[in-house]
Amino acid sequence: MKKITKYIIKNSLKRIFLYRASLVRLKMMGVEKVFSYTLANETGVTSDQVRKDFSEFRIKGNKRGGYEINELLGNMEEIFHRNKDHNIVLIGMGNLGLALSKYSKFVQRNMNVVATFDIDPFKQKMRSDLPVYSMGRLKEIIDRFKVKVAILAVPEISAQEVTDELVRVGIKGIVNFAPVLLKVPADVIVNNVNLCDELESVIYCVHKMIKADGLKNIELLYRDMKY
């Protein structure tokens, strides 16, 4: 049975991504070992926080001695699944497709793109570093590199419909850019990155704290005045 899903990444997943970053430019800095206290100055959250996420993903250290950051990160390795490369498929290649297709951080942390679709017979003939296939090749395409997770990347009308042949092509898991809830069978993660979602998510607490800080210098205003 299919459903409206949308997968929200933990809190305590969003975190460890934040240590990481923390840890790798520590690293590049010469620092060897880490205490709790550091990633939470580091992260804004408390010691007690590092350690209760690191808990949770099973990441063990010495915490009285300081944790090796090169143990750290090849934890972190193993959480991602980083000791193996993924195999992703790209459906799209509008402007937000072609931009995907070319980021290179995918490579970096083995996440390999090996084939982008459109239905646009155009693009299918560009030149480009990545093949662009045609729709009805997609199932040919996923079973030669074992493909479990795709990228969404077409417009909103056609967004079900694609998801609906990714789903019986073999898709596990899938990252949607469409501005639209997919709805799928329960084994299978969809992820909706909504870019004006998340702009109008800064562009409110903006505002929000402009409105907060205009409030507080009107009563000190008041204040002086009345003094």
Ligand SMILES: NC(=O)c1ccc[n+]([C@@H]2O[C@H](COP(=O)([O-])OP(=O)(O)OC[C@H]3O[C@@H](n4cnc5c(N)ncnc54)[C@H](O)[C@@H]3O)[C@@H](O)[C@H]2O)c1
Given for the second form:
2 protein chains.
Amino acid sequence: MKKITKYIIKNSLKRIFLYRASLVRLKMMGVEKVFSYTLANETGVTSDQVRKDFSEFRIKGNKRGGYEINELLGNMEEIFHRNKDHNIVLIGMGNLGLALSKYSKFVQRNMNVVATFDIDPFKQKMRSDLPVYSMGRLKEIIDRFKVKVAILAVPEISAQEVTDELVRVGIKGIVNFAPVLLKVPADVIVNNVNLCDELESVIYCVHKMIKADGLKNIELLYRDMKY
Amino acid sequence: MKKITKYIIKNSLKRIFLYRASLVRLKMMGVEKVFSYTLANETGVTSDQVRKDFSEFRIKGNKRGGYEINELLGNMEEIFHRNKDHNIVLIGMGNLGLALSKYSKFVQRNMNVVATFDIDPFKQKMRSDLPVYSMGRLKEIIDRFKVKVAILAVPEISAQEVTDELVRVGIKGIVNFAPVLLKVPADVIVNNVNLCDELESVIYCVHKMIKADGLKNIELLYRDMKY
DNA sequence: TGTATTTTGTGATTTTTTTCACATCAAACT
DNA sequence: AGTTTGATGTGAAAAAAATCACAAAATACA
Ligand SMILES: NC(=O)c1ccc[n+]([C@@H]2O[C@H](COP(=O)([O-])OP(=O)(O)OC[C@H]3O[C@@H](n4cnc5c(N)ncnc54)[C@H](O)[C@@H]3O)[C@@H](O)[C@H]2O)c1
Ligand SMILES: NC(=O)c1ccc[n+]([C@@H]2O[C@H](COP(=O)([O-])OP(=O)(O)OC[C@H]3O[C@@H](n4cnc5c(N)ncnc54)[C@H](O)[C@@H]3O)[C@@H](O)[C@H]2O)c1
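Can you return the structure of this protein in the form predicted in complex with this ligand rather than the form predicted alone?
After this comes the whole thing, all chains and molecules, with the earlier chain placed first.
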């Protein structure tokens, strides 16, 4: 396959999320305008980086005047397609699935969990406000609500099998909580959230630091741990 | 502050986690030996990268013979300080905290949640096998069990305040589920897990892809999603 | 109106990361 | 034993990302 040399998406995208989190918070605090260095301070990156990232996504500010928070957030909504609503489904209503189904932040961000699914649809039915369907109804619901993205919270052992089914019915993006590497076609995006890895990486860094006795090479460790 | 030019930890560390996940799975399937390209195939990186990453951490294989899975896993345990047990605490026993407290993978990986804490210790007491303490007993327990790492699952609004307390009692690493950027001293590591961001980034990529009509620049989008 | 000041936006430069390429070694085979 | 084969390990080269640095623009103020 021909090698593509210029990649569009880089760490910039990840940092845009950081910036937005800050902006939302600042806005709540009544701030209306920020400068690149405000955001830099808030997020721990450099102000050059902030401006470069904005440049990447064609986000413009006002020379000398900084950025209007509302405008900036508007730009970001655009980037993240937040103007539209996004229907998602949640597969697996165990411990984690149940917690996720009660998470209200999704809705605040225009992401609606329209349905949940479990191999055993009766087990959880009474515990949630959301409908819990059997897997047999997956295609029907996904088609009806034009769902393209799924959250996967089933046991490790079933994760690949369920993924295959999701792909078959037309899901194009998966946030996967099972600690397995899912095999998917090239046109399906998987984002893995692996809690044990997160913990271990913190433990690793903490240990390195303690060993290094809190001295200058803390900087070393930070680099990739910032987000 | 003097600029340090050579960083030790890079994306290599993140990929080491990937490799290990594969190795664990392969081992379960009865495989005993892998080559760099085996791991490459499994994880979606190149075999050069795998070898380079190993090189980074001084992990050695056998020329022509590849790597013994057990040996490799041993090396990784070493890297992650898995030989020792690690006591951790969980703060916030709401929806998410409860799910996390029931997660058995931690123990399998030598990470013990020794105690959980909540501002309201009675609310959850009966719902968990783990002790749920009031925040007042934080220092006592942390000292007793020599805890250095905490999982934070409290509401956004309390996250910073609880973090300050954690830092005060000597916690050096935090896995934070609240969607806020925590302010911590330079010697404290924070790993943020932000579910909404994960979802939105998937939605972003899925949309880009759909727009791009599933064609070659899918590659573009993948780059930073693979880690 | 003109000058000083401040902050953006982006090429140029530097640093970091990835990929390449090949010498080196270990096993397998003749 | 000698030769071929196949994989590692790592400097060198290429690519990507971050940082620098400064022109350009907008505002403030004299
Ligand atoms: N509990 C946690 O805090 C936590 C944290 C991080 C990751 N995880 C991961 O998330 C996943 C779920 O964890 P959990 O603790 O909720 O497990 P769980 O066993 O409580 O729940 C799993 C649910 O999936 C359902 N299920 C099983 N097979 C299915 C299939 N083929 N199709 C549809 N549904 C199916 C089960 O009926 C059950 O309700 C696991 O992979 C786990 O490793 C859990
Ligand atoms: N529920 C989810 O699926 C989910 C997913 C991702 C992120 N999160 C985030 O995780 C955090 C917890 O979410 P949740 O749904 O479990 O919320 P929740 O309200 O169910 O639970 C929060 C718990 O924290 C406790 N608490 C509040 N203030 C405290 C304090 N000062 N000290 C100690 N404990 C305190 C509360 O008593 C409660 O038990 C939130 O920040 C949320 O945004 C939740």
